[in-house]
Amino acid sequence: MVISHIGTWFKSAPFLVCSRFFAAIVGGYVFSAIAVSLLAAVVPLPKTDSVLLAVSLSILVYACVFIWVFSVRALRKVYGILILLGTCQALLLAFIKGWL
């Protein structure tokens, strides 16, 4: 009986909206932070210029991820793509920096 109430709670509109906001805010922040680090590492400019360019573009990346989270229908797809792309970016960054 309690399990059926939990199942309906996970499908309720307030939970789905809060989950999307969590994915947009936290997931977007993590995704854009990894993207900025990766971009600063691969741009063939002097170190200060590449960091400034990457930080400037981070605002755009974060805004795009935030908008994208609310435009996708399936919440599982949102979390899956954020986790998959974030992991790929982190592994690529670790490979480029020589951490692996």
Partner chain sequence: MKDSFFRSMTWLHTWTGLLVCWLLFLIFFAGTLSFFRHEITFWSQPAVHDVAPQDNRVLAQQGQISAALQHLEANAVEADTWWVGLPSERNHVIEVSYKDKGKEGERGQWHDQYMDPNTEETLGEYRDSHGGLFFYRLHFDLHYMDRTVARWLVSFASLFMLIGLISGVVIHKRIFKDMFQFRKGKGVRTWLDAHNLSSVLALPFHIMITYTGLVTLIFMLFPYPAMTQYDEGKKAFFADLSPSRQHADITGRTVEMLPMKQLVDQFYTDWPHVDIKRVIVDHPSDETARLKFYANTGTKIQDEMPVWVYNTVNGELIMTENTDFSASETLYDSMIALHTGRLSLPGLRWLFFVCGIAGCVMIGSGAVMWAKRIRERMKADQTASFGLRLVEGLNLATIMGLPVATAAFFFANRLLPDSYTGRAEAEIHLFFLGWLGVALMALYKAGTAQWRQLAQLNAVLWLALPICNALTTEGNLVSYIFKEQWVLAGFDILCLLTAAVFYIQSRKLASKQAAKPAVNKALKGQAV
The other form holds:
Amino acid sequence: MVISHIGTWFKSAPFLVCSRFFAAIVGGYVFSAIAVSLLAAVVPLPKTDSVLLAVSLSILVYACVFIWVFSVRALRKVYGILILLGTCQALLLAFIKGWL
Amino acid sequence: MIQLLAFLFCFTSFTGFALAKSSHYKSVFGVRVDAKLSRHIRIVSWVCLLASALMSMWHQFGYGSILLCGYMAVSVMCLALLLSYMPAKLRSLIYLLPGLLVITAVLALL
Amino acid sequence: MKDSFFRSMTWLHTWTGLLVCWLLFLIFFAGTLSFFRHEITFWSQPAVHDVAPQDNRVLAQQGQISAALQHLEANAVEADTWWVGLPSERNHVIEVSYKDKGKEGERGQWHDQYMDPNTEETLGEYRDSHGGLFFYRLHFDLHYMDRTVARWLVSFASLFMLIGLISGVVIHKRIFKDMFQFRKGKGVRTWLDAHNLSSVLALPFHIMITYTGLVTLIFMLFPYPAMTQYDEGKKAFFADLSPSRQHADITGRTVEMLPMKQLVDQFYTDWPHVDIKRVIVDHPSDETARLKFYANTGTKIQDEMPVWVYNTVNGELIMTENTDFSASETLYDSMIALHTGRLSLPGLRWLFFVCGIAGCVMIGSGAVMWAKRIRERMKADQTASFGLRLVEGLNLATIMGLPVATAAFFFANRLLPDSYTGRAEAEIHLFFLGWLGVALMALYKAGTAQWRQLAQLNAVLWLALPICNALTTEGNLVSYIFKEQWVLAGFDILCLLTAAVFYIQSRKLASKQAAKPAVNKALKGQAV
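Next, give the form predicted together with its partner chain, keeping in mind that what was shown is the form predicted on its own.
Let us now look at the entire complex, which starts with that chain.
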């Protein structure tokens, strides 16, 4: 009974809303942090320029991810894509930087 | 002076955009605007806006484009207030505007 | 799918907006005042009101720099830094400051003095007041709290503002179509029109100011590109980006510097006709001593000033910086420049100010509209929920409270005695006390009557401010106009305008209050 109780709680509106906000705020932040770091690493510019370009665009990336999280209906899809793409980018970044 | 002229052109242009809409035209002149007139007004408005943009960006492109945004904001604000509180006054203003434009243009040229 | 996107955006707009609207209102309010930061500071120092601006500012600079540096040479040999701010279009006096060598592990204290640009003599005691700097700091550091926490809070609110703007454009699809629409006297619809109008007329400004505002704090928010590109992290990045900002630690070995006048003259033979904004000497008399000239960028969209760095021992030019930007640097730097608006001449400054006010109206009307909508949907016998009353209370407290607090701050500047210890802090405490008073009243009850009372209070306060100014200083509105002191005259006129707006508001609210019982009676009559 307890388990089914928890199960319904996971589907309740407050939890879904909080979860979506978590995905947007924290997930979006981590995702854009990785994305702009990768951007800085791949653009063929001097180091300072690539960093400045990346940080200037970072808010744009974050805002777009934020809006996207709220526009997709299935929450599972949101988490799936965020984690998958984020990991891919992180791996690529690590590969470029030679951390692996 | 040239900046005042730029603002006046911007204001004229947005007055035109407002009058091209039937509801606002009706509140000012009391009759409906016909489609042809509306289109003409809109064309003139775009020309005015272009003139305003050219004038404000004449000296400095960057600075001028920020100024233009400001002019547009103030124009829209004034128009919205005029349209809702004293549409009749706007009517006399419409007849005054071309005169004002000419006077300012002459002063700017001198 | 399209419908669900629209609905989710509406939901997002409403709730992100409501969550941060009061903090955002504070940020916008303080930021809007900060566009006139130097003017407010000027107003709060009556001692310099009568210092005459110069006819030929740039020509006089060479002598002024020499005089200021010689003053420091004579009076602050042991300092860590010398700092000279030249008069500009917005500031008439020469600022001559120096920073002590701090004790172990502590930062040195700044000592500020001011010089008359015409006579090149130091001016008397300055009033201990933060002036416009308070609003500037309040805008992103808030107050009574840790700076880093405050900046994260402000960034969070700004992010939600950006989200609100984007989702707002999506949901009010028709805003560009009904751009000029303002239906007065129609309850919630009027508030909706005010909300739409104030956002759409300054939409480029709102988006620009929010985005660039986040960019000003970007190295706190997103340090990761710098951290991944440089093995030593952010510090290495800044060292690479702007070497002139890096100063070596004091070694303690003193050297004989060339006379300051000679160095200044040399600069002017190399670079005549440069409009200089400030001159800094790092570590005077130390072997790491550097003399830096910063040029005024004027109306260029550029925030970082071009700088020339000289060796003070042999007068050698070590480096120049910020004279030539790459594309990325231009992108980043112009965003900062747009946000701070330092480039603006008075005309553009007023436009920025009007757009800032539009931002305040947008946030305020959005918040009020939320509460009005809920009220409208309520049945006659229903009592308001706690949440609704909280929102209404906070709306009243922020929208009407901040003007009261600001007036209190300005009154404090004029009425607190100069000898009062901790005067500058006391002014700020009074700001927050004024606000607290209004907030307590608002949270107790926030109906039409309270709105009207606070509007009346505001009208009286803002009307009294120019009068108080006339009684406590030498000048008044009439003398300002005759002497062509437009900054001070503008301040007074703005106060009077504010008072007029609040007066009109109180009249409107009074007529609404009078209408309400009549409607209620009519309804009751029908029921019977």
